[in-house]
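Taking the form predicted on its own, here's one chain by itself in C-alpha cells.
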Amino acid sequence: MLNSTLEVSHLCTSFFTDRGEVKAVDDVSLRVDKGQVVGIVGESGCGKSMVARSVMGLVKKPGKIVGGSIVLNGQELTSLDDKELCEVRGRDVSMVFQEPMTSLNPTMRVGRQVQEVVAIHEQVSKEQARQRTLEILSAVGIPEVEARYDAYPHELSGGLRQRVMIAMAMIMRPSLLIADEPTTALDATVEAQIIALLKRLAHTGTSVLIISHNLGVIAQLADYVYVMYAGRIVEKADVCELFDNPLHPYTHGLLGAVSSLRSQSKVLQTIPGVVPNLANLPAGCSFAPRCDRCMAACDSVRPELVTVGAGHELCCHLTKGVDVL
C-alpha cells in the first residue's frame, strides 16, 4: 500500500522450549499508514509486546520468527541480517521500552546515550551530535536542557526518564515509533504530558504503534485498535467503533473492567480465570474456557477473523448465525 508505513502479515513468532512450541504470535496481521496512531491492546501475556519485538528484530533465541511478512516503508524485514538491521533501528523503526531506569544504562549521563544513536547512523562531529540532542531534548518538554543533558538517569523523575526515552527515539525522526507501555508507573498529570506529546509526533508524520492494557490511553491516542489474546488479533476496528460497539466478549470483559463516566454501572466486570498457557492452547478458540457465551463449536472449532462492519472485523462463532453482542 502506498500510504502504508508498516504491514505485517501473516505474522508467527514461536519459542522452541523443552515443552515443545510455544506460539507467541500466531498469524498476526496489521498495518500502520503514515501519521497513523494504532493501539495493541490486551491482557499481559498475550503476545502485543512480541509483536513489536518482532518488527524491531528483536526476538532472540530460543525465539525466532517461523513465518509473515514485515514490511517497513516497502522493504521486507524478515530477510534482513543482524548487521541490516541494525541499520534499520533507530534510523527507520525505534522503540521505547516500558520501564525507563532498565532501559537507560544508570552509568551513563542521559545526554550522551541519546547522543551514541546519531553517533552510530550518522557521521557527524561531536559537537554537531550534541546540538542535536539538546534540540530533540527540548523538544519533548524536558527543560533545562543543558542541566539535563549532564544528568544522569536516578537524578531525573520517572516522567523526564519517558521523555529522554522518547528523545532518544526520535532524534533520527524514523518512520515508525513503537511505544510499549509507555505510560506505566506514571502518574495521571505526567500520563497525560506523554500522551500530548505522542500526538504531536503523529500530527508532524510519524507513524505511531502503541502498545498497551491501559485502555484509557488507547482511547485518546489511537485512530485504529487491534484486540490480541492467546497471540491472536480477535477483533479490529477504528478506536471509536470498537469502543462504542465492542462485538468479541474478551473485548467486552476488557472494558467492562475499566471504569467510565459513561457507564450507568458503578460495579466494574472481571474475565474469570486466567489466559492459557501458550503451549496448550485449547483445540478451538483459546478464549473458550473463560467466555460466559460459548458454544458447542468454540471448544473444537478455531474461529478466524471475518469482516462484520466496515474496517471491523471479528474472530469468533457468535458471528455465524448467531447475534453479535
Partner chain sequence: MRGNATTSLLRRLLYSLITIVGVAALVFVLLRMVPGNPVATLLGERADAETVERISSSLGLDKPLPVQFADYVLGALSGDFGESFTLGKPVVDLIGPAFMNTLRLAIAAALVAWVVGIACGLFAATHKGALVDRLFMGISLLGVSLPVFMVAMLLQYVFARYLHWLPVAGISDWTGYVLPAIALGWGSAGSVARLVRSSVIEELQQDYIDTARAKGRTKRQVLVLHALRNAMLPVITLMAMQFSGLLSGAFITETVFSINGIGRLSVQAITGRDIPLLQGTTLLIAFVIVMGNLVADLLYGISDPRVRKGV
Given for the second form:
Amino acid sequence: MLNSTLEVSHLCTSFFTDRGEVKAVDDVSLRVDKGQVVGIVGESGCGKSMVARSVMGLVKKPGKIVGGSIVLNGQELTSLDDKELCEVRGRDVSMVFQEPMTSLNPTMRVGRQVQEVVAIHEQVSKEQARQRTLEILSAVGIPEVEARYDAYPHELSGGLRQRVMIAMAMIMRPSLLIADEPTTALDATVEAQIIALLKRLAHTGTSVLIISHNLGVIAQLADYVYVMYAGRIVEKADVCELFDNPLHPYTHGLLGAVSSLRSQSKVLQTIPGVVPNLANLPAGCSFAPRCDRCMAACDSVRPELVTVGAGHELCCHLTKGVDVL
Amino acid sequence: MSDGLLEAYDLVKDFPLDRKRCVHAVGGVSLAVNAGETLAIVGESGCGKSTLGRLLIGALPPTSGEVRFRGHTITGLKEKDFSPYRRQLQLIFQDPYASLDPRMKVRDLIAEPLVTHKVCATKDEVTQRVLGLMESVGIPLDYLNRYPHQFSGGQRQRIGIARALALDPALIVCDEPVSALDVSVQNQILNLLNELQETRGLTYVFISHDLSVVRHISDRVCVMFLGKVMEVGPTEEVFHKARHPYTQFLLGSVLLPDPHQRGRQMRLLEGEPPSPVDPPSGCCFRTRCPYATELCARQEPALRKAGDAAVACHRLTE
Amino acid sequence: MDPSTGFDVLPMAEDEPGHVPASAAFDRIAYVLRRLARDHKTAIVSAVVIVLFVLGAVFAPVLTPYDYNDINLSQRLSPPSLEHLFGTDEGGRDILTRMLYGSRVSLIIGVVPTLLSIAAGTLIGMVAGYVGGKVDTVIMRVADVVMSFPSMLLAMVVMYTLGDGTINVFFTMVLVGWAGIARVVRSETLKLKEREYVEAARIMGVRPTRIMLRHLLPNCLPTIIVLFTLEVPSSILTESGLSFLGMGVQPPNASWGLMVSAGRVFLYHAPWLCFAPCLAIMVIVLAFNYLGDGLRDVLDPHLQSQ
Amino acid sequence: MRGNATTSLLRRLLYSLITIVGVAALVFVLLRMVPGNPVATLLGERADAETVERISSSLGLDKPLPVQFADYVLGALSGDFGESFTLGKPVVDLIGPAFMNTLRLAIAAALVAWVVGIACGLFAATHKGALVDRLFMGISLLGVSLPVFMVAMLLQYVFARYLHWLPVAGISDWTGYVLPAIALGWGSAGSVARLVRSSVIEELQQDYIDTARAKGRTKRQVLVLHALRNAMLPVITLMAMQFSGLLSGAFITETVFSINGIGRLSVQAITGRDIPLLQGTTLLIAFVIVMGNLVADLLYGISDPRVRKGV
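Moving from the form predicted on its own, what structure would you give for the form predicted together with the partner chain?
Every chain and every other molecule in the complex is listed next, the one we just looked at coming first.
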C-alpha cells in the first residue's frame, strides 16, 4: 500500500448529456508505484484524458465521477471537498497539459504564473518564491531565466512554454506528475527535448502518469502501460512485455500499424473502422465491430480483465481459447 | 532537371508583417518533381513547407522565382491562361474538418471542381463522375447527400482526396494529409494514396513533419529549415546517410516505438529556433549547429552534390 | 474492398436517422426549431408574440369597430372599459385601435429598413472583407464616419433636412444601419476567408463572386439572422424615441412613440394613455430580443451580446 | 517595438482626425440640403427678399459650399462656431455649459451602469444556469428593451410625483441627477451585464483556467486572479464606447427631466431650425464618439500584452 503513489480503482466518469449518460471512463483501475512511470495509450476519444482529469478532480460539467476511488499517497481523493482538493492539487499531484499555447494565462508574466504555485501552498517571502522559481525554470532547461521570468507566454516558443508548464508542475516537488499528451502539439526535435526532460524528472523519484496516443512516447518513457479503448482498459502489461507480446487484437493492431510503417511492405497494416461513439457502444466487447478475430461471444458478452502472465492482464474473450498462451 | 514534371527555380516568398518587416517563409528554393514519383518535403512548423507546396501549384504568387510545369512557365499568368494548369495541379489539405465547407453536401463538394471548370455537359454526367470518384476513394455511394459533419476524420479526408482527383490532375500536393488522424486511420489513407498513385500514375509532393510516414511513402525527400532546402535526395540515402547536421538531428529525435531501444542516445537540438523575420546571416541553421564555424556565419552554403543527394552545408566540402 | 483499407463506418447519431435529408434548408429550420423548443421556450413564445403583433397590424380594421382617428369629444379620457378596452385619449379616440394602427408603423419601420440595411451591409461588408486592400480601407473609413453619429442624431438631422415621411424614415435608418452590419459581416468574412475550405475553393479556381455566394454567404447566414433579430428592436426603439421627441411620425397618424408623447401631459390624470403603448413597445422589443438570444445560442455565431 | 507603438498610435490619431473631418463634412452637406433658404424659413413669411439676402450673405450662405466649409473649419479651429440663429449668442457659449451638464449626467449614469452591470454580470456568470442567472439576464434584457422615455417617466412618476423623494425635473443639487442617471444608465447596465456574463463564462472555459485549478487555486481565486482580468478586456472597450454614447445619447433623458445639456440643445436646434447651433452640437457629439472609440482602442492595447507588443 505504501509502495503506491496512486491507486485508482473501479473509476467511472460519465457525462450526462441530453442523449443520456456517456461513460467516458468505465470501471478503470490503475496503479502508479513510487518512482514509476506509467503510461496510458489509446486513440482519440478513448477516455484517457478523462482518467487524468478525474484524478485531478477537474472533470467539467456535465461530466461527473460516478463511482470508484482514487487514492493518492494513502489519501482518498473522491471524498474531499473542493477546498481540500485544492491543497492536494499542485502540491502532491500536478498536471502538464497538451496545449502549451493556451494553457498559460496570456496576460500574466510566466514567472508570476510559476511563482503563484509556491504562494498557494507555502508561506514564503516574495523574494524566496522568486528565487525558487528561477531555480526551477533553469532546472527545466530554460536559458536566460531572469529575462524569461518577465516574458509573456506569447513571447516564448512552444517548447519553452511547455518547459514553463513543467516547471510549474514540478516546483512543489509533487509525488505524482500527470502529463496529458505533453508533446503532441510540439515539433519532433522539441518533442525529443521534452521527453528527455521528463525522463530526467522521472529519475528524481517523482512518479509520472503519462498519457499519449503516440506509441513512441510510451515506449521511450513508460515502465508499465495501460491500453485504453472506448473508456475501458483492454490490456495492461510491463512496457517490454506489451511491445513484445501484445495480446489484445486492438493493441496488436495499433502496434502493427506503427511497425508496418517502418517495414518495407508496400501496404500498411490498419485497423478497419473508427473509434466507436461512446454514447452508442455495442453490447459486448466494444472492439468487436473492428476486430478481425471476433467470435460469437464478443457481440453479446462483455469480457473482463484476466491475468494472463506476470503483470500482464487482458480484457478479451480470446483468453479462454488456446490462442493466447 | 530537364525531365522534371514540375520545376521550381529560386522560389522566394515573403509575407509582409508591417511596413518594414516581413516573414521570409520561403527563401530561394529550387527543385524538380519527376513524373510518377513522390517527393516528400519535411521540416518542422514554420520551415515554410506548406508555403512551398502552395507556391508549387500556383496557389500563391511567389515574391520572386518561377515554376514550370512540363516546361511551361506558370508563374505570373492571368487567370484565364492559368486555368488549364490549375486542373493539373491539386492540393489535399491537412485538416479534413476545416477544408470541407460544412454547408455543402458530399456531392456538391466533389462536384465543385467539375462545375467550376465546366468539365461535364450535363448534370447527370456530373453525378456519374462524382459517384465514380466516391467509389475510387472508398466512400459508400449512398452517402452522396450527407454533410461533412456526418463523417469521421478519415472519411472526410477521403472526400478531400476525391475532390482533388476530380479534374484528373497530374500532380497533387498533399499538405500533411494524415497528421490530424489516428494511427490506424492514418494507414488507411496512406494505403489509399499509394493505390491511387499506382492506378492513376499520379505524382505527389507529400508535405509532412512525420519522418516514419515520409520514409514509407516517398521516393525522394527534401529537408527544409527556415525556408531553405538543407538536403534533398533519394529517401533511403537521406535516411541512412544523412549528411546535413539538421537532418541528423531530425532523424535523431524520432521516438522509436520500441522500449528495448531506450538506451539509444537521442540527439537533442540545442537552443531556440531562429526567427523567420530576422534569419541568421550565412547558413540559417548555424545558430543551432554544433559544427558551426566562422565561415557559416559569413557565407550561405549552396546545395552541392553528395552521393545521390544534394546537401547545403560547408562541412561537406572541407 | 480490400479489408486492410476497410471503410470506416461512422455510427450515425440517433437524431439523424439514415434517411436522406429532403432539403438542406428544411432540415436546418427543423433542427433550429427543435433546439429552441427544448432550450429556449421563451424564444418560441416570443416568436408567437411577434406573429400575433403582425396579425394585429394586418387585420387592424377588422379587429376594431373604431377608426384610428375617430374624434369623439364626449368620450375624452375615459378609462379602460368594455367599450374601450384600453380607454380613450384626449380626443376621445379609442387607444386600442390607435395602438393596432401604430403597430403597423412600428413593425414596418422595424423590419423594412432593417432588411434593406442588412442587404446593403452584407454586400458591402463581404466585399470589403473579401477583397481587402484599399477598397476595404475606404469602406471602413466611411463606416466609421457613419458610426460616429449617434443614430438618433443623424436621424434627426436627416428628418430636418428631408422632412418627415415614411420614405425618409426608411432612408435615414438604412443610412445609419448599414455601417454596423457591414462591420460585423466584414469581420466574419475575414474569419471565414482564412478557413481552409475557402482556400480550397480558391485553389480550385472558383470565381470570387461564386465563393462569396456559395461559401461565405451561407456560412455568414446565422450571424446575419441574429443581427436581424437584434436590429429590429433597436429600430423600433429609435422610431419610438424620434416620435416621442416629435420628430418622427406626425399626428394625426398613430405611432406608439407619438401616443406616449401625447399622453405624457395626462400621465397623472389618465395614465392609461401612456400605459398601453409603452407596454406594446416593451413587449415587441423584448420578444425580438428573446428570439435573437435564443437564435444566437442555437445558431452559435460568435457574436458578443450587444 | 517602441517605434511600432508610436506609429500605430499616430495612425489611429490620423484615422480619428479623418473621421471627424468626414463627420463635419457630412453634417455640413446634410444641413445645406434643406429645400429653400433656411434664413427665409427662420424669418418667416413676413421677411422681404432683401432682408433674407442681407442676412444670408452676412452668414456666408451665398458662397459656394466648399468655401463655406473651409470658412467653417478655419473658424472652428480658432474656437468660432458661428452664432446661434435663435438664441443670438455664440454657439461656443451655448454648448460649453450644456456640455458640462451632460458630462456630469453621463458620469453619474456610467457609474450606475457599470457598478450595477458588472456586479450583476459577474454574479450571473458564476451562477450560470441557476435561478439568479436567469433572473438577472431576464432583467438585463428588459434593460435593453425598455424605451428610455418609458423608464424616465416611470421613475419620475414613482419617485418624484408619488413618493416625493426626489425632484421631478431640473437640477438644483446632486439629487437632481439621481433619476436621470438611472434612466440613462439603465440600458447600458443591461448590456454591460450581458457582456460581462458571456465574457466571464467564455474565459472560464479556457485551458489556462484548468492550469490554474491544477495549481491548487479555488474556483473563486481562479475567477478573481485569472479569469476576471482577461474577461474585462472586451468590457473595457464596451465601457469606453458606452461613455461616449452616454455623453451623446441623452436627447430623451434630458428632454424628460428638463436638463440643459447637449441633447436637449440639439433638439431645440432642430425644432428651431438653427443651423449653426445644430452644426456645433453635432460636431461636438461626433468628436466625443470618435474620442471614445480612440480611448477604447488604446485601453485595449494597454491592457492586453498580446496587442501591446504589436504581435
